[in-house]
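To begin, one chain is listed below as structure tokens, in the form predicted on its own.
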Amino acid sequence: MTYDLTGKRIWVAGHRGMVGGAVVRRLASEECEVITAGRDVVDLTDQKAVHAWMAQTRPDAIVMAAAKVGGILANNSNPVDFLYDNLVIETNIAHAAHENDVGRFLFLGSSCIYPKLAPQPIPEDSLLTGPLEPTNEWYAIAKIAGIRLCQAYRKQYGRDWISAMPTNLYGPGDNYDLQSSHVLPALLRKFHEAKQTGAKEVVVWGSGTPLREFLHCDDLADALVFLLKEYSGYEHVNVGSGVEVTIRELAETIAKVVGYDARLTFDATKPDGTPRKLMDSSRLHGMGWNRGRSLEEGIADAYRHFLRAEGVAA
């Protein structure tokens, strides 16, 4: 299956987020028209507004990157927001897409959809085979519902809709707020601020032993465009780098990129989350996509964008 993007009107929902912005950048090299709409144009939690806007705009395809996202602290503190908001956004967009005969729909999930103790690397078929990680189950349940919704439209109405499951992401446009960010951007900010203030230590949540996989958002965007063109299947597809590091190793790599050798202190009173999370991306790689950059190279790019956004010197 090949879906030709030439001349197509493609709506990137959530274009102001890290992933949506990366998809917009990647689609700029394709011969298609990229459609975007901020909250000032259409409120994605308002069903009537979403239907009216889509009926007027008539996209040919949608990349569904709009979501309420956050780290462990944000998920634990705001379970209603992460469950309700994401359910409303994805159901509003999917239903309006069906009503307006949108031919292609690419839904983005998250690696947190998998059971806490899933086999490693995590294959796509481990979905719903065990309990979720409690610290982010609200977000995960919403994303699982989104995957099943795409499959339901495919099964009942023959819609050529697909889902992709990214691993942990980072890069330009990331959230660096220490109260709501994920581990990589949080550590990047912590090391930068330690360098600026001359602090002797950087505190890392948890034991530092959990294993994680990270993918630069621009690499994800390239994989998503590849799937939009080349994949048509019922099952969701994992998108990962295939490389895992401990949180300690991640912190050490960030310290190297930032250029500041602070002492690492691990706060064992904070949760570790899932002990290990590596995606099995062999299905995607078997289709012919495997173009991720190294972690150090990717973090260096993220740090350059962070400095530019903050308007500060290295």
Second form
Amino acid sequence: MTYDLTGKRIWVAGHRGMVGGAVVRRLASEECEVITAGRDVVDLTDQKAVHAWMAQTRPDAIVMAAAKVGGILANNSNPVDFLYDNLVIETNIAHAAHENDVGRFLFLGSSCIYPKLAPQPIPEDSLLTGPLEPTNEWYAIAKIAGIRLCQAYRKQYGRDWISAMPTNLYGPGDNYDLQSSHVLPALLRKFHEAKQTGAKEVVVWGSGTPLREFLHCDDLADALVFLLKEYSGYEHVNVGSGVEVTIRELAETIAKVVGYDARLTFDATKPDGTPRKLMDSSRLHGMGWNRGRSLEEGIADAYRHFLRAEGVAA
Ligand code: GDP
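Having gone through the form predicted on its own, I am curious about the other one (the form predicted together with guanosine-5'-diphosphate); can you provide its structure?
Next comes the full complex, and the chain you just saw is listed first.
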């Protein structure tokens, strides 16, 4: 074991988000103290506030799950939010962590950091080997800077800071707003609403042919705790399920879970985004983590939480 969590004070930055929430749930079964701070306590875009809070709190380790996130349309329409907010949050936290001698830092990126036409499955070393997918490059550039930031502190100051790159995530606490969400929660809501209203069709953006890989956020959290304990290295580590489906197949699986069979209509006026995005997670699997539920099981769990949040008994 590289890092023993016993007795450590671990700050989960972004605990109100889907990933941060999952990490807090997962850390509850470790012998550590979990620290969280809402926006009312510390505004992560405010450099002075972050430094003051960190100096006062002095965590031993940080899981950096705070970020401005969104789907294809939100990224495309609000580039400043995705580039500026993410850059400022990660630089504030990283530098305050360094100044306060935080020994362990786990930075989280995303699979969109890789070039649009990266080899598939995408290995870690394809980072910065080609142009990015333009629809989400704002977010990607900020996340690439975050990876480099961890590496820079490791190189210059010997910090044992690491980065993990999750594939497309879903699960409890996801964003179900149809304008800003990712595809899985969007289609879950669309099928749910079609079932309620008896609509004959469900609109799927794009052609339905792009391939995507999905991971339940609780499986990600389990992998992150594994990395926190076991991994020390300069290179970032991919975290994926290893299973990919077309957007059409995803829609069909969601239809099955929701229990409603509607005709799929493909809206060609909406972008497809990158044609394929499967991570090569063999490094992580080689280290010994290869747990995770099936897509159907995962969607069923997400749907149960969605119904609960909507006030419908599952
Ligand atoms: P991406 O993985 O960064 O491209 O982001 P998304 O999860 O937003 O989109 C993935 C794919 O799903 C794209 O090809 C979208 O066009 C497609 N898609 C189909 N229906 C929807 C929908 O209702 N919402 C979103 N966000 N994407 C959709």
